[in-house]
Structure formats: structure tokens, C-alpha cells
Amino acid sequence: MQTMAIIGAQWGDEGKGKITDLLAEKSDLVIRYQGGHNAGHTIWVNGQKTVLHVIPSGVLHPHCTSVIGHGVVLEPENFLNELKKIKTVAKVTPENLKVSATATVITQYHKLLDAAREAQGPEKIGTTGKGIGPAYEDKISRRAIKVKDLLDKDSLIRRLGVGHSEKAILFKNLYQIDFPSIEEEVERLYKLGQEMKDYVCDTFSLIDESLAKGKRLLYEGAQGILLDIDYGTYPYVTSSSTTASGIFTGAGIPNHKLEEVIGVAKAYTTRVGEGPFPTELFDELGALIQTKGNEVGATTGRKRRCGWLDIPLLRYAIKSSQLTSIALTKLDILSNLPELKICYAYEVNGQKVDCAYPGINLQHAKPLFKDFTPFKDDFSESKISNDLNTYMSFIQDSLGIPVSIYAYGPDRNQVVFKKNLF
């Protein structure tokens, strides 16, 4: 197997970073293809915590080249700060970390717009306020600055001037906030570009050459399928293509195909921010799962809403990203709970619904639950209990694809591979 993808199968925060980190040990390239520093991939190694936001989760393996693809939106100052932190725990050089020359740049203007809209807008989306959405807006409207523009001051001045007058009107008249001049932003961005220029390259050609040489490529997604701009629970979504389709638009897989697409899912369901959540728990049990699972966003610090595992949503994730197997994480959080349930279907307008297709209004979806005998595994041995096996088997049978990986803790040694990958 030469190509594999790790994709969040829920609303993000599923534990993708840990799975990617483990599979990176046998990979030559780990490639981020969408999103920005709104991601929060937490990796634990020997009790030491590392949180990555835009740098791929393969960076802790020095033999592996980490690639930030052209579909990512990059905030240069954040990238350099994150790079500085990572260098304290890993050997990172321009040889094993590459940034696409055509990735879109997040400017100060994007961050100001994002924060102002979320604070003053009529509809709360739950954005991180990091400028991700406005940067993608400029990309689609052909007003964006690319990483390569940071290396040429004349190009930077020209590109930054496109659309500036419109933003200035918004800042002055609508939001009434201060903003930097073009001259100030040009100087800031050009200086940052000089600091990161050695990491910049044509990543599409790098990927093409690597595939031709038979190297192993691992594509790492950020957020989750249900937050995809097209396939997610719109409008409560992110601004990029988080599904497998984003790999083809945001990084490329020249003359090749995806051989394995692993959907990472928690053994329960969580969501950060606004939007529908059919299996959400509002009682003490939901609070217990939140506390026990330390369900706090790595990027935002916001508490995550918690609920039972949702099979209809996972069925939709499988169909929309052609998932070939599931990595089930955080099983330990469900151990010793007073009760245990899985949503196997919805009731919508008196009809049973097995898959959460976009045409279904999740606000009106009544979850139908199957009760399970709570398992009490402590995972001290490799063998799992009959109760846990029943729980996992129901998930696998309901989804029609295998559970290839399961995890019962945050560290590398708390993951079990049920299928040979790479």
C-alpha cells in the first residue's frame, strides 16, 4: 500500500493526530491538505504532550517529510511560532518540512473580519476567529495572497491592494474597528516571508516525484467530514473540503488513487460550537463524559458538547468520503459508565431513517437508541471483555466496514491495530 488518508468521521476532535503520528512511523510523507491553524491535533509520547495546529502530525518522526499542501490557509506568524515550539521536541529542518508556494496566506485583515463577524453578526457559527473563513473567501474570489507572494515585495504590495478598499469600508463604517495600513501589513508579511522562505517549495511536484519513486504517502485531514463546506451540517461548518475529495483539490495525488481511507471516530460523539446534534446529552451523564474525556478544544479551549455514538451520521460519513475502515478512539472513557447506548437510526416525521443524508433536518431527528451492557474494561491486558466486543461488533456490523484500529488512551502505546496498514 502506497497511499492512505486519515479523516475525521464526525465533527472533528476525534483523535486524528494520534493515529497519524503512529502511521507516520512507516510513512515517507505526511501531507495536510486543507484547513489552517484552527485545527488542534494532540499527540502524547511517553507522557509528553505536543499540540499541532498547522504543521502535520508526522513532524515528530525525523525520517518523515511533513508537507503543508496548497489547499491549506497559512498564517505565517503562527506557522513560525509553532515551528519554534516543535523544534524543542523534534528535529525539524527545511529538508523534512515543506510549505506549498501556492498555499493561501491569512492576513491581519482576515483575522479582524472573522472576529468582527462572529461578535456582531446575526448568526453565530462558532468560528475560532482565526481568519480561516475570510482567507478562503479571498481565495475563491481570486483576491488571495499566496505564500510565494511573501517572497516578492512588489508582488505582495500588488496582491494586498486587491480588495483592500472594500475591506477598509467594512472596518471603518460597518464594524468600526482599527486596522493596519497596507504599508504596515506589507512590511510585516515580507519579514515573515524571509523567515520561512527555506521551507517553501512546489509541493505538488514533490508529491508527484515521491509517488513515482514508490514512497508511502499519508494524507492528514483537519476538522471532520460533518464540518465539510459542502458535505457538512451547513452553515455550522468550516470553510474547507474536509472529506477525501479535499485531498485531490488541496494537495494532489498525481497518477494515483487512495488505497485506504481511515475514518477516525470517537466511541461517542462530540461537537464544538453551534449546530444540530441529535444524540447530545444534557444530563449528568453528558457532563461525566465531558469531564472524564477532558473534552476541551485544543485550539479554542471551549468545552465540547457530548452525546452517544451516532450510526446514521457515520453511515453518511462513509458514503461521502468512501471510508474503507474506522479507527475508534476513546473507548476507555465509556468504561464503567452507568449506562451505554448507541443511536442506530432516527425517526423523522414518523419515518425511520438509517443514514443522515443532507436532506434530513437534524433538528427534527429523534434518535432511536439500542442499549448495551456497560463494559468495565481497564485495558491492562490485550484481551477485551465480551461486553466491549459486543459494543464494537455492533458498530462494525452497522457500518459495513471494519474497525481497523481502536484506542483506549492518549499515548502511542494505547492503540491497537486490528489490520495491517502500510
Ligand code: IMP
Second form
Amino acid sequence: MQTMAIIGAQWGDEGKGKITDLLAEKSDLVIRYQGGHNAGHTIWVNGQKTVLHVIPSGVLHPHCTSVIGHGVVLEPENFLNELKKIKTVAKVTPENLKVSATATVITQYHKLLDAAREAQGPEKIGTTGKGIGPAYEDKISRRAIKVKDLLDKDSLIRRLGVGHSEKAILFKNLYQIDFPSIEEEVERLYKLGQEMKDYVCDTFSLIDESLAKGKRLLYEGAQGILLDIDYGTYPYVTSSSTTASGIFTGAGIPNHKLEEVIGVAKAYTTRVGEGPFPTELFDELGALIQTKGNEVGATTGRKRRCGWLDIPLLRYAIKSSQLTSIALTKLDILSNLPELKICYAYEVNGQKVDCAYPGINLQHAKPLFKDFTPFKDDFSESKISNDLNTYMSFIQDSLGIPVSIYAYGPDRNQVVFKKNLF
Ligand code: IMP
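Compare with the form predicted alone: the form predicted in complex with inosinic acid:
Every chain and every other molecule in the complex is listed next, the one we just looked at coming first.
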């Protein structure tokens, strides 16, 4: 197998970082293709925690080349800070970390706009406040700055000037907040560009050449399918293509197809920010899962909302990203709970619905639950209990694709591969 993708199958935070880290061991390139530093991929190695935001999880493996593709929105200051931190635990050089020259840059203006809209706008999305949405807006409206522009002051002045007068009106008249002048922002960005220039390259050609040489490529998704700008629970979504389709627009996979698309799903469901969540638990059990699972955002520190596993959502995720298998994470959190349920379908307007198609108003979807005998596994032995086997078999049978991996703890060795991958 030469090409594989790891995609969040829920609302993000499924434990993709851990799975990517494990598969990166056998990969030559690990490639991010969408999103930005709104992501928070937590990886534990020998009890030490590392959180990656925009740098691909392959960076912890010295033999891997980590690639930030052109579909990513990159905040240069955050990138350099993250790089500095990672260099204390891993050897990172311009040889093993590459940034696309055509990735979109997140500027101060984007961060200010994101914060102002969340604070003063008519509709709160609960964004991470990192400027992701406004940066993608500028990209689509052809006003964005690309990483290559950071290396050329004239381009920077010209490109920043394009949308500046409109933004100035918003900052001055609508939001009434201070904002940097073009000159200030050009100076800041140019300086950052000089610091990162050795990492910048044509990543499309790098990927193309690597495929021709038979290298193994792992595409690392950020966020989750239900947060996709087109397939997600709009408007409570992020602004990028988080489904597998984002790979084709955000990094390229020249003359090739994805051979394995692993959807990572928690054994339960979580969500941060606003938006519908049919299986959400508002009681003590939800609070218990939140505490036990340490369900706190790795990027924003916000508490995550928690609920039971939602099969109709996963069925939709499988269809919208052509997932070939599931990696089920955090099974240990469900062990020893007083009760255990899975939502196998919804009732919508008196009708039973098996798949969360976008036409369904999730706010009005009543989850139908199946009860399971709570399992009590401590995972110290390789054999799992009959109760856990029943729980996992139900998931696999309901989804129609195999559970290829399951994880029962944060560390690299707390995982079982049921399928030979790579
Ligand atoms: P934005 O991506 O900062 O614009 O936020 C839009 C929505 O996506 C909000 O509900 C965020 O909480 C959510 N979101 C963005 N990144 C992540 C992530 O990495 N994990 C979980 N939710 C995320």
C-alpha cells in the first residue's frame, strides 16, 4: 500500500494524532492538506505529551518528511513557535519539514476579524479564534497572501493592500477595534518569512516525485467530517474541506488514488463549539465521560460536550469520505461506566432514519438507543471481554466496514492493529 489517509470521522478530537504518529513510523511522507493551527493533535511518547497544531504528526519520526500542503492556512508566528517547541523533542530541519510556497497566510487582520465576529457578530460559531475562516474567505475571494509572498516585500505590500481598505472600514466603523497598518503588518510578516524561508518549497512536485519513487504517503486530516465546510453541520463548521476530498484540492495526489482511508472515531462522541449534537448527554454520565476522558480542547482549553456513539453520523461519514476502515479510540474511557448505549438510528418526524443525511435537521433528530452490558476491561491482557467484543462487533456490523485499529490509552503501545496497514 502506498497511499493512506487518516480522517476524523466525527467533530474532531478523535485521536487522529496518535493514529497518524503510529502509522508515520512506516511512512515516508506525512502530509497536512487543510485547516491550520485550529487543530490540536496530542501525542504521548514514553509518558511525555506533545501537542502539534499545524506541523504534521510525522515530525516525531526522524526518517519522515513532514509536509504542509497548499490547502493549509498558515499563521507564520505560530508555525515558528511550534517549530521551536518541537525542536526540543525531535530533530526538525528544512530537509524533513516542508511548507508549500502556495499555502495561504493567516494575518493579524484575520485573527482580529475572527475574534470580533465571535464577540459582536449576529451568530456565534464557537470558533477557535485563530483567524481560520477569514483567511479562507480571502483565499476564495482571491485576496489572500501566499507563503511565497512573505519572501518578497513588494508582493507583500501589493497583496496586503488588496483587501485592506474594506477591512479597515469593518474595523473602524463596524467593530470599532484597533488594527495594524499595512506597513506594520508587512514588516512583521516579512521578518517571519525570512525566518521560515528554508522550509518553503513546491510541495506538489515533492509529492509527485515521491509517488514516482514508490514512497509511502500518509495524509493527515485535521478536524472531522462533520466540521467540513460542505459536508458538515453548516454553519457550525470549520472553513476547510475536512473530508477525504480535501486531499485532492489541498495537497495533490498526482496520478494516484487513496488506497486506504481510515476514519478515526472515538468510542463515544464529543463536540466543541456550537451546533447540533443528537446524542449529547446533559447529565452526570456526560460529566463523568468528560472528566474521565479529559475532554478539554487541546487548542482552546474549552470543555468538550460529550455523548454516546452515533452510528447514523458515522454512516454518513463513511459515505462522504469513502472510508475503508475505522480506528476506534478511547475505549478505556467507557470501561466500568454504569451504563452503555449506542445510537443506532434517529426518529425524525415519526420516521426511522439510519443515516444522518444533510437534509435531516439534526436539531430535531431523536436518537434511538441500544443498551449494552457495560464492559469492565482493563486491557492488561491481549484478549478482550465478551461484553467489549459485543460492543465492537455491533459497531462494525452497523457500519459495514472493519474496525482496523482500536486504542485504549494515549500512549503509543496502547493500541491494537486488527488489519495489516502499510
Ligand atoms: P474554526 O475552525 O476556528 O473556524 O472553528 C469552527 C468550528 O470548528 C468550531 O466549532 C470549532 O470548535 C471547531 N474546530 C476547529 N478546529 C477543531 C479541532 O481541531 N477539533 C475540534 N473542533 C474544532
